[in-house]
Amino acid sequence: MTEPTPNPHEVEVEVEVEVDVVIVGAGAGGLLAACELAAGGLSVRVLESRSRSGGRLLSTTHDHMGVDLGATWFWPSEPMINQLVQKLDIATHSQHIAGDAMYHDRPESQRLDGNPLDVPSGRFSKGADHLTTALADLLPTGTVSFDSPVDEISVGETSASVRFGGTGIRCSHVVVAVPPALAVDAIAFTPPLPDSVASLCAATPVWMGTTTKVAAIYPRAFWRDNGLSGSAISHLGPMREIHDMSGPHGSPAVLFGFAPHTAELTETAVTDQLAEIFGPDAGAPTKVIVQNWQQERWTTPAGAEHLTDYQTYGHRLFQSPVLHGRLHWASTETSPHAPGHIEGALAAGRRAATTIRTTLDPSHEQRDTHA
């Protein structure tokens, strides 16, 4: 009997289990495409390769409050993520902008009129990863696989199969909700990405990706007793830019800045910094926290420096998804509107659950199935 020639269309994999879904990446885009998913009646699981859901959202814990290692504010314009806090009832607050802000350069620092360094926007008061944590909470218990970092993503005409660990998931489609660079830099693709798109995920730069995000934490928000904001341009490093990051009326006193990742940064490097800005106070802080996110593997790969073109943020070719229709791109770069923010992670994500659910179930737009 001859045996049955091999569908080259079909993808062969040991299977674990088998979902309508795979979603990479359990950041703030995979965690709502899940939800919507979820919603929509279709099963789904989503791999993680940290210990912890969140992705670039990391806080940790102050005085039963949250200091944001990660991305921080959200603005007033951004819908998606204001009906979000509404209807998880989040605790946020106010970023505080009152007073003047500081300028940093020789001979010595000057004080601004004004604040012309922020814009109202708004802050989780437990930290921003509160939000990712209950998007998470959301889904059925065991929906979220951590310490699960995916090795291959392979792609048939009817079929798709996402490799981690040894293992495989059969699915119908994958959403990819990592930095591009980091997709195609970690993870194998059978058939391999059109050559467009894989060069377009490599050029990508990864937001925040090169950044250095350094919190000092103090007794009291003593810079606000002086009129200050809290506010500052550097142009003598390390850190570039400073805000106030305090919690709910001032507690805990934070001060947050920005460093590139060329910058040395020591912890006496940072007091005298910011004594040098804001007076002695802020030269004692309790204790200094510093986050490397060009060191952290599962956000940013080798070389990430040296992407620079963020014009190819929300490039018409994430827009649409690829291998037949079946991977799709939902991190905060391939989006249109607001890429680089929260919102903009949540609108990828939405726009990947919503053209999954069409190709699934075309009757979907008939339902509200938003989480």
Ligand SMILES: Cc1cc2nc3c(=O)[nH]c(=O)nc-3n(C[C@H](O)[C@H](O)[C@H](O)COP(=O)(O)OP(=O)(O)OC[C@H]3O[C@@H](n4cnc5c(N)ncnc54)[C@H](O)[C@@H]3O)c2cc1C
Second form
Amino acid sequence: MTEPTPNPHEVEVEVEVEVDVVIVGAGAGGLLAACELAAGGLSVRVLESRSRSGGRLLSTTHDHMGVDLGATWFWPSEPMINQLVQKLDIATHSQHIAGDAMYHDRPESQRLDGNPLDVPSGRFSKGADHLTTALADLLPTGTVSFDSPVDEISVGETSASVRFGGTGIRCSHVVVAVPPALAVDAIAFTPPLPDSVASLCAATPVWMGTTTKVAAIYPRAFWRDNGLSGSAISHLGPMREIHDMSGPHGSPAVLFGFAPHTAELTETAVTDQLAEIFGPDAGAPTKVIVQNWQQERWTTPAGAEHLTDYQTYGHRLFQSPVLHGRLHWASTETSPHAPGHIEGALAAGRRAATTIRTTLDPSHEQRDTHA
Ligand SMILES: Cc1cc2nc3c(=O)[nH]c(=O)nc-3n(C[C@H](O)[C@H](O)[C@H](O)COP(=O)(O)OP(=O)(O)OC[C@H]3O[C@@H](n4cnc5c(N)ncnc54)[C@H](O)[C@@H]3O)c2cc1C
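Form predicted in complex with this ligand, following the form predicted alone:
After this comes the whole thing, all chains and molecules, with the earlier chain placed first.
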């Protein structure tokens, strides 16, 4: 006789602690929600699968400045992020847009008259992930647990429990600050999500989740000396779109490009393309970094390249909590305002935090309205 296989849902899970809110994911959305909930006097715990915060904000350091491998820009039209960089005293500089852009549809690329490819935008001088590390620093020590991938969320009428690595945390509310398609791929929900919500999540593309970003670092921003902006559109590839991503005053000097995840991105392919567009100096970077977001299991679930319906972004079903009103969404994809952007993640995090604070203390909304 064989031993019966245990049903994982019946395995006794040691419930570790009790907090008001557990937040799944320490990206911009999750951390903003955590900060606003903690500032409102609620106890929070953030569970993060990676060993770092930031999610799709990822930067490496070069000459004490950031080189972004995920998000790069924020825009003047985005109120939340502009207020936050002021409040958190995040060093920023303007995107370099002066000069002519290039058009690459044959090996001898063409110089355009002016730069139709860039608009004024802000940059994070120490890297975009400075924003999320600054948010995490506002939280009480020990609030964020790294290497803690959540695999099950159970919600009852009076509480919820969030499980990771064989342990669990009981709480009143859960914020899922993870791309919805990844959430339904990696997390078991008990009871199951309503069908309409589960299918919406599964159909929602992960913003930039199937893109590869390439950064080429140079001794100096030589293209600027030639009156070039550093931006280009390419029909030949492997990179399709290229921009200047240098630090303040051009240091460190960096060009970056976006390529589809399927592109062959050998160092030679990258440097040959850059030299064709910007001249021989561009063929000799001191360093090339390739970041393929399709291969990031904590951003992009398998099969995400087939998700193309961006109409799901900010869907009304993401605006209300589900499962007894205890499970809230807070990734950028769920925001009707600036979905896909860092701004959208912040807005989604704030919506989740405000809903929870209002549910736990209905006088909160009234107080904030009169503040
Ligand atoms: C290449 C690229 C370029 C971009 N450029 C820009 C730009 O210039 N400007 C702009 O505004 N936006 C840009 N974006 C988008 C921007 O990065 C995102 O909108 C924003 O970072 C999303 O934040 P988020 O909190 O919603 O999600 P994420 O940053 O994805 O955070 C989710 C977090 O949840 C964690 N997680 C996942 N699964 C689990 C689990 N089961 N348990 C626990 N934790 C889990 C992840 O590790 C991650 O830390 C870009 C993105 C990419 C990839």
